[in-house]
Amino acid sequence: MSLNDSTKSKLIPQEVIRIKRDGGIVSFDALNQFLSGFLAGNVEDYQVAAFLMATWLRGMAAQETADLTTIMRDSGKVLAWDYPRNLVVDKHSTGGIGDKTSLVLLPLCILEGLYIPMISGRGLGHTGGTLDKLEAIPGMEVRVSAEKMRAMLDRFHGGFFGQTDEIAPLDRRLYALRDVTATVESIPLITASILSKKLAEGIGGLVMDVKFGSGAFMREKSDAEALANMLVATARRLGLQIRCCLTDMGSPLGSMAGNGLEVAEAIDILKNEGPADTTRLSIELAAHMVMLARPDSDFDQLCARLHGHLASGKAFEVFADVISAQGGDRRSLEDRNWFIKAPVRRRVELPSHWDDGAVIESIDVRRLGVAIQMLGGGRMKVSDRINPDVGLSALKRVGDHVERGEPLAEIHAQTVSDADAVANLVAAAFVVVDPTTTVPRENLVWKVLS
């Protein structure tokens, strides 16, 4: 059953979730109307509750999504540019371990002549935030107004911005509730939640990093495939040019994790020094956000001219100098060990019996991320403080040798209490097996749709 796209009347809002929960569809002025009534206070949470949860068992059609993105996006403002709209464009990922590629795309795109307003989020859960990252440098303010962030990009193409409250408000509000009750998974909601928050920051381009494997939000292949998918097909309904990257966290991505940590690594890889993972997820997924913007551009020699911002060193300086417009200290940026200053360091090492080492068949890389959580580098709710300081280093991949005595990881952490708790968490995430057999090495992009 479909209601009447010309229908004005007033809608009670339990007719809407019977529509739901029937599997019909709901049209977008009835959709708006009881959206905007939850807002306003006059729908209860707990029949947008039972809205969810009728739309978690049902689906939503590919309008209905693309209505209820549009009704998200237009609950707040709305950013406008006095800049070619094509040159507007942005990242977001849907989560991982060690995933600091956000600190490294902002610089390499700035220096393609790319506007980046990055609005990024903090970390809950398992999986770290930009937002908290980037906090871990003195100084660094990511709350700014709409006026500061217009300044920004007039002087320096772009920063690093913290979602306010005038960006998308029904998405915090519907966010809550999902997160309560376990509503989270459904792929027309998780994509109605990032393209109406990346809708309102007024871009013309996006690019996606969907994430599947052991420490990502969807483990199963199939299951990202289908969140790209949809957001595909939704940003194209909604004039949002955009690409996909399926990207594999069946490893943590580069060799440190947690917040100051990552700093850390970031830098080395602006500095041309950091992991070659990393280094090439960062410059692929920058090429795929130029290519956005100058569809006409050869991706191989454009990864090669952005591999060159590195080797010059002119990203490290982009980023330096938009971190200290923002109040960062540019000084602590100078040396990446800054950033490295946790009191307590413990290995955890290949077991004493592997005489002839190893090689690691996988890494369960969501306990990773727990234990950097139980830590305190993430939080277990969202009012809780983190400490920068602690995380994992000396990360190994799936596929690498590890000898007898190497590190899997070693912990970063507050105290010695604390490295002995998440010890066997560590040492439990890493699969190894005899060191003669081979295991193929993860495909960093498995596919890419536009």
Second form
Amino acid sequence: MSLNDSTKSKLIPQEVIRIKRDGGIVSFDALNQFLSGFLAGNVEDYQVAAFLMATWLRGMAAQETADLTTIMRDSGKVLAWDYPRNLVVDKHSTGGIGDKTSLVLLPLCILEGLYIPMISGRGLGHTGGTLDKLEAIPGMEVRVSAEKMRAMLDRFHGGFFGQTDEIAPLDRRLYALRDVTATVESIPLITASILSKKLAEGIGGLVMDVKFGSGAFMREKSDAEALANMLVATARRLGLQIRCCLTDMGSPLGSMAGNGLEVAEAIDILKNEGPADTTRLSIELAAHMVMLARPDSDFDQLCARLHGHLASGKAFEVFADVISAQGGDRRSLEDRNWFIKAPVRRRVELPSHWDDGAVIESIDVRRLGVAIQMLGGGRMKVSDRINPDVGLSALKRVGDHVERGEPLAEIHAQTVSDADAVANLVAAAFVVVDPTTTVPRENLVWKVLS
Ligand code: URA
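Any chance you could show the form predicted together with uracil (URA) after that form predicted on its own?
Let us now look at the entire complex, which starts with that chain.
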């Protein structure tokens, strides 16, 4: 048998696995038969697990990755809209700590005339999920019918929606197997997983926020860049306009992390009273989304106009309209302190021997995410319930100067023992050096690929 399968004849599952095991290229038809067979219950989990491991070890060619993406997209419902396709845009992030930018981007892009059918996921592992953040808003309903989604887009040009079982069901089945077979970290498998779900939304353009650094899925810049390159190449083959922003997750985003706390900080940003880093990143990501629809725009002018939408209060009003149309309590949004209500608060301070203060040299951001998970703000398993009130605030960034007695972070916990249980973990996440040291800061956006 040749290494590459160029036949249209039916291949038995072990032949598909063998081609991949030996580094060959599986044809669209063979891959489609194999994976449709899996969904139909005719190909066994252990055969797909072997195929996934072979893919993890051998990789996939560009066309094979595009084929896998297409098969995954078409395994479920593919949404179609009546709006010009170039105006239907979304953003996806590979996941971080404190990343509340989606809440800010949606109203900003709506004000620029885009349509945003934002379908988001829940947090799993140490990173947060947009749906969990939105559900910290009382009454907010993210599980909506296709009719409600269409009505939201017609009336408001956007909405925040949860992924339904109808979108890319093959991704869910494959992801569950990848999770238990150590095959999540494969660039072609990640690419197909992300793009299949986004393509099923019926969008014409996608901005990807591919994060690198200690809090990211891909810690190394080189790995994040390899993923971004594969995302761009695959999206192009499938006719999707894409911009990939490679952004720093070596510091938490903003000063608050945890579901309700992030809604509070998103409200601050929407009122132009938020932290500079997250405000800037939200504006830049929104500007890239607009550039996909209107490529001739001037990026700097666009950023200035988007900033104006925050300063004028218009972005906050659009956000509040969308949230209340989805059942969210508008009054809670008027006072961000409504979301800051954990019963126990504990400061994590610089150790006392740093009399003259210190500078933060590095942060193990993943540990901060794990601390939030342990406080009950994230899930250990899919069925866990989230406590929206817990998390961390007053978070510092790499390069920040901290005075003696000043917090590195403040824990928001349900009980004193919960706060005790994570205090050392949070303290150990921060590496500090002498206050005279100059610690260079990473640019928040390192590179943009398109
Ligand atoms: N996010 C996804 O949606 N899929 C992956 O495989 C990894 C991250």
